[in-house]
Structures are given as structure tokens and as C-alpha cells.
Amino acid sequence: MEAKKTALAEIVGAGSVFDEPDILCEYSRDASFAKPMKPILVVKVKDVHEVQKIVKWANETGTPLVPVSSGPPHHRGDTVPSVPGAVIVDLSGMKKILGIDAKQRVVHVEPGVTYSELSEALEKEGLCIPTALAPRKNKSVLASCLDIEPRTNPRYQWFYPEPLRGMEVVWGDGVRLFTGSGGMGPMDLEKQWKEGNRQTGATGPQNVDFIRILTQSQGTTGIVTWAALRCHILPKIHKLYFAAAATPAGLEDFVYRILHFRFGDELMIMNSAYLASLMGEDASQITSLRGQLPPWVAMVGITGRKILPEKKVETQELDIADIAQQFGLKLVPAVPGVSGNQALKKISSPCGDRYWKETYKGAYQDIFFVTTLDRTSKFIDSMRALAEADGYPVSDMGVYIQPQHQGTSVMLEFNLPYDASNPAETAKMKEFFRSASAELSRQGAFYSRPHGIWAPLQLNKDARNYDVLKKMKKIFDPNGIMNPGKLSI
């Protein structure tokens, strides 16, 4: 181990290699049910050249590498080593915003850039970026996009990896590549920018779509060191409205019609438990909000940007209100306990020092998968029945439905708060999480982001594609050094 530490110190400097027990312990576990395992070293990198040297060294020595870019706490097990002898490659120090082009509406970021940092920089240029729902303060934007965390504005999601465009990747064999439309130019961003290429095309080099190999792969094929992200013009007017119903089925036709006409920006459905957890500042306030909020709400954001913003917002307000009325609903700017402005701020901004999902009981597990909107009610009924049979309080279960890809599908998420300080409750949640995940998979849940136990549940359904996945892994990571064990490969 000393030899490996010395070799890595020669690459990144002695001050960037760590083997202190307390630091290794931080990376050995997360808030998921992944099996704890200590890495042998943690190395903090500063640029792509260090990353490439480390990957080549890992191939020579057979050392597993686990890339990490977001700050703690982690919740999905993808940053915990699955095999002994791993080295954590911490990219959180790569915090450069390499360039912002307001005309082309694109920004280039390194993996350590968080939502808070990026939002502040983009706002100065009159831009914004579509975000995941109320992300953690120290969440890496690049990591969020690579995992395809759903954006809250499906209208502008032209393909699932939106807003990802071109990337720089060091593959598991040590080869460095620019993907997308930047793949045909020199391996130098400054030179490409001078030639007018802002890496806005996702496909390439040529017709190869490398972005599909890198997304949702949990660092098993390579390490991305920058990405070009598509931005939006910062709205001059931004409002959020609610439509309430007694059941999720009561909101389906309304949401389908909004998607059909491409109205609104933000569009999502939540039950009262989920919205209360999002809005509440402490456990008592969350409990209070649950008693005030409607059982289910659809939320629709409306924006006005550069051209006639007031007219656009006014027109869409009237049109969406008419659509709501057609389905026996009412479009309102507030529901008991929460106003549209309050909800919009929470939805679109990084949360505070403590992640909002941890507020109610201190810990949680999420079960999320892709389905279609018309099937969500059946999954929700099944999950309620599973919770009741297991003794989990159904009133604590949050449900979030996020349309994706212009409504062609939705992400359905079940949020399950629990008290991790209670060993019995933790053990019961671990078993419930396992059994519920398996049953929902049996009923047709598609775990498109197959973290942890979901990987075998999903991949074993399709032996042919699973075999292709293994072959692709062998091509880009021939020695199997990139986060081995994830995705069951």
C-alpha cells in the first residue's frame, strides 16, 4: 500500500493523497444499504492530466478506482467501493466553470461545480440551467446530469440526458476523448471555441453516441472531467400554480393535456407527505403541513422571458386554467399552507446545509423508477398495500411523479423516511426496501438508474442486453478497474 501511495503522490502531490483512518471511513459507507468497505487511499485530483495518469497507473497495478464528485451525504451506494483495495478518485476539487456562452446558451463545467455555484455564475449572464428537484447544496451538477436525475421542466427535455451535450472523458483504458460535436476537433476547448464550436451537439464523434455509454453507468466505464450543458434564458416572470385532487388519477388527464400543448415549464405531481417534507423546516412543521395540504397536487410553472413576458404568462394562465376546469379542477396560486412562490423557490433552488429529505426522521430511502403516467396509480396502490402489510406508516410515504422527455414517461418516486438511530427500525426498513423493490420490479417497474440491488433486478430481465453491457464494459475498461461491482459487472 505504501508503494501505491508513493506512486500516486508523484502524480498529484503528497498533500493530495490520504490514508488517515477517519478519512477512509468517510468514503467506506453512505446512507444507503450498500455493504460498507474501506478504500485503501483517497486521492484528490486537480485536472484531466492527473486523472489520465491515475487511470493508466491503475491499469498497470490492477487497482480499482471509484470516482466521486459530490459532497456527502451520499445515498445510492455508487460511491462506496464494492471490492477490496480500491482508491477513491475525488473530483470535487475540480471546480472550474470553464466558459459561459450566453449567445449559444451553453456552459462548460468541471465535476466539482455544484448547483449553488453554477446558478450564481449563470444568473450574472442572464441564464439558468434546468435542475433536479431541490438538489443538495453540495451536489455535483455533472454527476446529477450523468445519472439522469429528472429535470423539473419536461417540456424542454428533448432527450433523456438533457441538458448534457459534449463531454471530456478518460476511459477505463486511459484513452482521453472529447464526445459529441467536439469530438472531431482538436483536443483543446479554447481552439474549438475560436473556431465557433461550443460542443452543443450530443452525438459524436461521427454518429457514435458515447453519451449513452457514460450516462447512468455509475462510473463503470470512465471518468468525465468536463461537460457542456445546455442553458435557458433566465425568466423575467416566473410563477407556480397548483391543481388539487383527492387521488393521483384525478390529475392524470390534466397533466397529459398540459404536456400535449407544451404549456408551462415546471410540471410535477406530489402527494401531501412529499410536498410537506419539501416545504417543512422541521418535523413538527412537516406534520402540521400534512394536515393542511390537499391529498394530491399537480404543480405547473409558467415563465415569461425576453419576448412579451407579461403577455405570455397571462395567456398561459388563462389557457391552463381552462384546461383544469375541463377536468373538474381549479388552478390556484396557493393551497393551504403553501404558496406558489414558496414552492417555486424550494423546487428550483439547492437546499440548505441539511438535505430536505432528512428533515422529518433523519434518514430515508427512495425507490424510484420509470413508467408511464397512466400506470402510476396502480403502482401507488401496490406500494400502499406493501407498506400496510409490512407495518410501515403509509401516511409517512411521500410520492413524487415527474414527467420526463416531454411526457413520454415519468419517474415515479416513493420516499420512505425512517429513524436510522433505531436499529430495529433500520433493519425493518432494509428488508422492506428490498422486498418492495423486488415486487415493484415484478409488476413492471423499470429501474433505468439501477443503483445497488436494482441492478440485478433490472438487468436480469434482459439477458441479451446484459451481455452487450458486459462487452461494452470490456471494450472501454478492459482490465475492469472502473468502479467494479456496480451494475453487477
Second form
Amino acid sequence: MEAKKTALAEIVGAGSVFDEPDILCEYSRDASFAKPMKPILVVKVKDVHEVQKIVKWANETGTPLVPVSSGPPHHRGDTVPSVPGAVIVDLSGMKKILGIDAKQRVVHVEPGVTYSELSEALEKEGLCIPTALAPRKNKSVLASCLDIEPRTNPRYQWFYPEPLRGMEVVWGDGVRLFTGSGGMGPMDLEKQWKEGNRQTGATGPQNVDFIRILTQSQGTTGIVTWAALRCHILPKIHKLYFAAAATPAGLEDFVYRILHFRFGDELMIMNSAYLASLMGEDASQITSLRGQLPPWVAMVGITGRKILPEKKVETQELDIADIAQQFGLKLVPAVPGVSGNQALKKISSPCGDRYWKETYKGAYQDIFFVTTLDRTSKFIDSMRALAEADGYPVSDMGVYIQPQHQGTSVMLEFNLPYDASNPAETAKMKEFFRSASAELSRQGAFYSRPHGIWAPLQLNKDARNYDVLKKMKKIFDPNGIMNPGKLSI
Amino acid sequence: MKLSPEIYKEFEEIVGPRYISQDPGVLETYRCMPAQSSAHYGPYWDHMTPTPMAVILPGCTEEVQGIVRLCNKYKIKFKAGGSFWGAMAYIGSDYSIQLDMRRMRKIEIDVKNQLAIIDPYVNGAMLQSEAMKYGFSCNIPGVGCSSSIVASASGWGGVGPSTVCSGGHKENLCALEWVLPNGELLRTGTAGSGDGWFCGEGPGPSTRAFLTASMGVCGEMGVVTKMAMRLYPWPGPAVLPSTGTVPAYKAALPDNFRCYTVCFPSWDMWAKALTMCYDSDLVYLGHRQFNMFGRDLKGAMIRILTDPDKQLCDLEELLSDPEVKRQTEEMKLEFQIVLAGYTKRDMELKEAILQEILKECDAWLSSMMLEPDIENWALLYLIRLGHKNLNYVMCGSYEGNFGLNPNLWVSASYMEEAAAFKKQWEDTHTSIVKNGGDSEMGSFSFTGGGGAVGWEFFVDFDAYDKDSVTGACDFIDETEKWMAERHLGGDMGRSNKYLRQPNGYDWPQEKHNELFSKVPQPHVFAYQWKVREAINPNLLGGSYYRTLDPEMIPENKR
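Having seen the form predicted alone, please provide the structure of the form predicted together with the partner chain.
And the full complex, kicking off with our chain again.
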């Protein structure tokens, strides 16, 4: 252990290697049900050269590496070591925004850059990027994009890993590479920029699509040290409207039609429990809001950007209201308890010091997977039945339906708050989480981001894909040092 | 070279005697001339791609799998072709067979989830016609509507005029079914777990990574047998109302469709207008299309092509017509856009945005292109992209070159210089068509919503005239040097030079090693070698798949 500490100190400096028990303890567990496992060391890295040296060293010594970019608390188990002897590679200190090109609508970020830091910098240039729903304050933008957390504006999700473009990666075998269009130029950003290449091409650069070996990989194939992200023009006018219904099925045709015409920007469906959790400042306010809010709402954002912003917003307000009316719904700027402006602010901004999903009961578990909008009602009914059978309070269960990829699929998320300080409740939740995940999988839930127990559930459904994934892992991480144990590969 | 009777019989048992042939007359039709257009590595005189040992037409996935397994058993190289537009569809070595996918042509539309699940022979025209019945259209790449969608999605770029609004094939791709080159059957995403065709990503990293990168795998890594593609809205009639006589087919569409040719005083304004189109989600289609006839000829050519009574021999007369001259000059720097309104208000908004762009960019609309017959011709041309025969109309063949830089602002700044360079060659050589230097054309964007671009200059030549072929080749060599001097990347007309030899055969690995060991990031090609080793262990593809033996990576880059 001491030898490893010394070797790492030579790479990153003694002040950036940590083995204090309390620090190791922080990285040994998260808010998921992942089995706690202490790493042997934590190293905080400053640049790609340190990362590359560490990966090469790990290959030589057979040391497992677990990359971490966001601050705590983590929730999906992917940053908790699955094997003994692991070293945490903490990238949260790599906080540079390397460049913003307003003309090419692209920004380059290191892994430690958070949504709030990035939004502030982009706003000065009149730009913004699509965000995941109300991310944690210290959530790494890059980690969020690599895990393909769904963006709230499906209309602009042209391809699945939007807004990712080119990246720099150190693969598990220690090779450093630019992905996408940057992969054909010199491995020097400044030089490429000088020649006008802003890494706007996400795929390739040739026959292998490197970006897709990194996305949803939970750090099992390589460590990304910067990514180019596609930006949008910052709206001059931004409004959010609601359409309410008694059931999710009552909103389905409306949402399909909006998706079909690609109207609006943000588009999502939530039940009252989910929206109340998002909006409420404390448990009592959440409870109160649940009582006021309609059972289900679809939320539609409308923006006016550079050209004729007022006319654009007015046109879409009228057109979307007409569509709502066609399906017996009413488009309104507020529902009891929440206005569009309030909801928009919550949806599109990083939350405060405490993650909003923890407000109601202190802890939560999410079950999320990909399906199609027309199948969501069936899954929701099943989940209700499962909750009732298990004794979990159905009224606490939040449901969030986020259309993706311009509407070809949705992410369906069940949010399950519980009191983690109560051991009996925690044990019950653990079992419910396991059994519900398995049952939903049996019914056709597709865990595209297979965290924790979902990996075997999903991967075991398709032996051929699993086999090719293992071959992929062997190519890019031949010694199996990158986050071993994750994804079951 | 021929298959042995025993091996032939084994293939025959898979598809039946009707769907396999080694008749020399049939085999000859599955060869490609490197003197022909758009091979992107020539043109080269007097060569053909190799003759396949047999041509096989599989009818289903199981048959494809059986064929590929047999190829592995006997180490026979194979290549599947859909529409056979480009040289990449054809085999590159003697001990090879050609698969023609024309029997696999099913289309299934998932209306709610905006998806089409298609077989490999389905082309843009087939899918668009079917999708329009349900209020959808599909991305049709620049290659045209007769091209197989599966081929351009898995084997090439898959982008075109609609991409800015529809997304490119690779963006639209959901799940797919793929017979790997080792004969195993892989279904990606939700198709693999039997949950449907709506998502092709994951679980975890996506195995489609080995198939659908920026240039695809050019048919060198197995056979894709099914794909789910995202569609995009079509607010028009269920059937395109085409009328007219060849080549002047046109479509009169409802008032919620307009086709405009927007003209500019400078390339700066041209580029600014393009980004304004991106930022306002304005266009249904965006392309600089008709400039492929050349800056000096396009007005006259459009007159000829939209009037069934006119022919190429009328060109001289039209060029001397003062009104045609004025109209041609009016649209010297221009692009075409199609606006489509999903509602009446939406159309009004789009028209108003266009007016703002015209005002901001000192731009104007071409009056000639607003004549109803011409606008309706341009609408059909751009929406269906079925007039690709006109690419050849000048003198039988063409090659796209330059390509410039994917950054719009960089490429726009070089456009006039590139045009002048070409014009100088036209003035001093007779090998290529003299059309005013600027014959640059291309789509608004390679990605949905706008972004990377790629502008090609049409170089028209005669594929049956040796001097013209070699002269066109010389010119492309010169433009490649011109591009390199300006750090603009490789010339598009030579983008395949590492992929097939001038004689039509695959390059040997040694040549790839020599070339790819010198690139700035050789590991790109070394990883591709490793991927090939993993799923194509018998090396049954050709040199369109670009690899570098990892042992050949220079020491200073390891």
C-alpha cells in the first residue's frame, strides 16, 4: 500500500493522495444499495497527463481505478468500488472551461465543471446547454452527459448522447485519444482550434464510434478528460405551460402530437408526487402541494430566441393550446400551487445545497428505464400494484416521463422516497427496489443505463450483446482495471 | 475465379437455385468502373473492380447468416450491396462473393413512436412514399432517393438536404439487427432483449459503436439485416403529386410549402444566414443544390431542365439571352430552402423569420426560382431527391472535390478562392467542364439542427474519354495539394484513396500500415484493427475498413 501511495504521489504530488480513513469512508458507500467497499487511496488529478500516468501505473500494478467527477452524495453505486484494493481517481478538481465558441455553438469542459458553473459562463456568451432535470448543485456536466441522463428538451435531442460532441479520453490500456472529428488532427486542442476544428463531429472519426464505448459505461472503459458540448442560443423569452389530466394516458396523445410537430422546448409528464417533490421546500410543503396539484401534468416549455422571439412564442402558445384542445385538455400558465415560471426555474437550474429528491423523507431510490410513451401507463399500473402489494405508500411514489430522442422513446422514472434513518424501512425499501426492478424488467423495462442490480437483469436478457460488450471491454481495458465489477463485464 | 461445385451447392442449398448465379453475364454487372463518378479515389481510366465468384440474393436474416457462416468456413470474402451507388458496395478481391440484398425490402411503420423498421433494400423513395401515408418523411442523403437507407446508415455518411431538420441516418438510427462478420447475429439495444426497436443504445456502452461511426464500415463488417429509423413530420399530402415530363417532373404542393432560392452579396452574409436558419429552426430542407451546374451555367441549365421542349444543345442560345444572364447573375451566391408549416400560424412565422434573415443579411430571393413551374420542380427535386440522373447530365460523369472544412465560417472564407482555383484550371484545360469555377454544392448541415458542413465542388468529366478522366484526376490531385497547403483537411475527391487501389482491388494491409502509422493519432486505426480481430477473425472484409497493425504504431506515439 505504501509503495502505491509513493508511486501515486510521484505522479500527482503528495498533497493530492489521500488515505485518511474518513476520506476513504466517504468514497466507500453512496445512497444506493451498492455494497460498501473502501478504496485504498484517493487521488485528486489536475490534468490529462496525470490521468494517463495513473492509468499506465494501474495497468502495471493491476490496481483497479474508479473515476469520480461529481461531488457527493452519489446515488447509483457506480462510484463505489466493487472490488478490494481500488484507487479512486477524483476528477472534480479539473474545473476548466477550456473554450467557448459562440459561432460554432460549442463549449469544451473538463470533468469537474458543474452545471451552475457552466451556465454562468455560457450566459455571458449568450448561450446555454440542454440540462438534465434539476441536477444536483455539484453534479458534473460531463458525467451527466456520459451517463446520458435525459435532457428535458427532447425536440433538440437529435442523437441519443446529445449534447456530447468530441472528447479526449484515456482508455483503460493507457492510450490517450481524441474522439469524433478531433480524432484525425493533432492531439492538441489549440492547434486544432487554430485550423477551425472545434470538435463538432461527435462520431468516429473513422469506422469505430468511440463515443458510444464511453457513454453509459460507468467508467469501465476509460476516463474522459474533456468534452465538447453543443450549445444553444440563450432564450430571450422562456415560458412553461401545463396541461393537466386525471391519468397519464389522458396526456399521451397530446404529448405525441407535440413531439410529432416538434413544437415547444421542454416537454415532460409528472405526477403530483413528483412535481411536489421538485417544487416543495420541505416535507410539509410537499405534502400540501400534493393535495393541490392535478394528479398528472404535461409541461411544455416555449422559447423565443434571437429572431422574432415574441412572435415565435405567441405562435407556439396558440398552436400548442389548439392541440391541447383537440385532445380535451387546456394549456394553462399555472396549476394550483405552482406557476409555470416557478416550475421552469426549478427544472432548468441546479438545485440548492440539498438535493431535492431528498427533501421529503431524507432518502430515495429511483427506478428508471427506457420504454415508449404508449407503454408507460401499463408500467405505472404495474408499479402501483407492486407498491400496494409491498405496503409502500403509493401516494409517495413520484412518476416522471421524459420523452427522448425526439419522441422515439421515453425514460420512465419512479421516485421512491423513504426514511433511511429507519433500518426497518430501509430494509423494506431494499427488497422492494430489488423485486420491483426485476418485475419491471420481466415486463419489458429496458435498463439502458444498467446501474447496480439492473446490469445482470438487463445483460442476461441478451447473451450475444453481452458477449460483444465483453470483447469491447477487452479491447479498451485489456487488464480490467477500469471500475471492475460494474456492468457485470 | 469460380466457386467449386461443392461450395456453390452449399450456398445454393441456403437460398435456392433461383437466387444464386455465377453466369459470367450476371457477374459482369456487379463490377464498378473507377472511371465512373463519386468513387472518391480517382477517377482512373481503364479499370474495373474484381469479378465476384458468385452473386447471391438472400431473402431473410437466416439466409444471410447461413451465407456468412459458410464464408467463414471457406474463408471467402463477401460484401453486401443495396443500391450499388458507389464503389464501396463492390468487392475488392478475387476470392469473394457479392450479396445483393434486393429481396429484403419490408417496411413497418410505428406511427406513434415515429419509427420505421426497414430491410436493407429499402431505399429513400420507398420509405418516404410509405411514411407519407402516415404524415412522416425520412432523411434522404445526398446520394439520392434510390439509395438503400441501411447502406448509407451503416456503410457511409447518411446526410443530405433534409438532415438539418430530420437528423442524419446515424442520429435517427434506433435498434438494428446485424449478422456479424463471424456469422453471429447481434441485435442492438431494445431489439436484443426483445423489447422492441425503439432504442439502439446500450445496455451500457453501445455495441453499435462497431458499426455506425462517422463513415460507417462500408460493407466490410458483416451484413445489417434490419434497422429502425426515426422519421420526421411531413405536413403534406399522403402522395407526392408529381406531374410533368422527364426531366421536368414537378410537384405542386399546398400553401404550407415553399421553396426559395435565397441570394447573397457575399459569402459572409451567406454563412450568417445559414446560422440564422439553424438558430430559428426555420428550414424543412436546406441545400445549395443547383449550383452543381456551375455559377455561369445554372440559370440556363435550370431553364433547360424545367422545359421539356429544351435540350442541352439549347445551352449556348440561353447563355446569350440577356434575361437568363441577369437571372444567373442574380443568384451567383445562393442556397435553396424549403419551408414547411405545420399549421397556418407556423407557416406565417417561418415566412416572417425568412424576411428578417433577408433584411439582416442584405439578401434577396431569386425571381426566376419563384416562377411556379420552377418552384414546383425545385420542391420535388429537393424533397424526393430523385433527380440524381441530373448529376451526370453535363458529360456523363462527375466527382465531388474540395470538401473544404466542416467549420462553416472557415469554409465560407475559402469558397471564392477555391472557385477561382477551379476556374483557372477550366480556363487552361479541356478535361473538365467549364462552368464558372464555382460549382460548389452541399447540405446545410451534417447534423440535425445545424453544425458541421461539407461543401463539394462538382467536377464534370467524360468517363469514356481517357483525356477527360486523367485530366479530372490531375485536377483533383492539384486541389488536394491546394487543400493541404491551407490546412483544410483532405480533398473529398480523394477521401477513398486509402480504401481501394486505382486498379479496383483492395489495398494490402502493408499499405494501410504505411499510411496510418503516419497520421497524428494512429491509435484510431490500431483500435479498429483490434475490433476487426474480435468480430471478424477470418478477415472477410476488404480495405474500406481502415486498420493499423498495433505493432506498427511509431514508438513515440505508443
